[in-house]
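Consider the single chain below, provided in C-alpha cells and representing the form predicted on its own.
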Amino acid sequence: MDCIFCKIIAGQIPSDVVYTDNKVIAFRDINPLAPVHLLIIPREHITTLNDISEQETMLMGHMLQVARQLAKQHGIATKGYRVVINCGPQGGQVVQHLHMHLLGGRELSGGMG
C-alpha cells in the first residue's frame, strides 16, 4: 500500500507522535495551520468518512475522545479548538486515509457557527 499514513503507523516514515493506542495514532502535522495542529488517524486503513461502517461508530467516538484529551494536554481546551474531518477531493482531503485535524492555540478564522 502506498499510503503515507499507513507508512507512519508502520514506523517506515518518522513523525512526531503525541499519542498512540491500539486503535489510533496522533502526531503533529508537518505543515501546521495553527500553533497546535495534530492529526488523529485510525490504525486501520479507512479511506474516507464515507467508508465508515456502523461497526466503526465506536472508533469515531474514540477519535473524538482522543481529540478532547489532546486538546486538554496541549492547553487549548479552555479557550477553544477546532476538530475537522475532510472528505474527498472537494472536501479538501489530501491523504486518502481517514484523519481528524485538531487545531488550536490562536483564534481561528472562518468559523462555521
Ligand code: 5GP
Contents of the next structure:
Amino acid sequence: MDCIFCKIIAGQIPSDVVYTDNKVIAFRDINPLAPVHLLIIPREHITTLNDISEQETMLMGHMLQVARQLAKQHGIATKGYRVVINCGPQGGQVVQHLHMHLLGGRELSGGMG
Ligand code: 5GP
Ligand code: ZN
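Show the form predicted together with guanosine-5'-monophosphate (5GP), please, because up to now only the form predicted on its own has appeared in this conversation.
Shown next: the complete complex, the earlier chain at its head.
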C-alpha cells in the first residue's frame, strides 16, 4: 500500500517515535507547528474519521488516552494543548491515514481555522 504512515509503521520511512503499543503509534510531526507536535495513528490503515465503525469507538478512545498520556509526558498537560483530527479535503486532511494531532508548548490561537 502506498501510504506514508503505513510505511512509518512498517519502519520503511524513519520517524521519531515517542510511543508505541499494539494498536497505535505516535511520532513527531516532520513539520511541527508548535514546540510539541505529535501524531497519534492507528496501526491499522483507516483512511479518515468517516471510516470509523461503531466497533472502532474503543480505538478512538484509546487514541485520546494516549494523547492525554503523551501531553503529560511532554510537559504540556497543565498549561494546555490541542487535539485535532482533520477529515477530508475541506477539513485539511493531507495524509490519507487517520491521525490525531497533539499540539502544545505555545499559546495556540483561539480560532478554529
Ligand atoms: P493532515 O494535514 O493530513 O492532518 O496532517 C498530516 C501531517 O503529517 C502534517 O502535519 C505533516 O507535517 C505530517 N507529515 C507528512 N509526512 C510526514 C512524514 O513523512 N513524517 C512525519 N513525521 N510527519 C509527516
Ligand atoms: Zn496507512
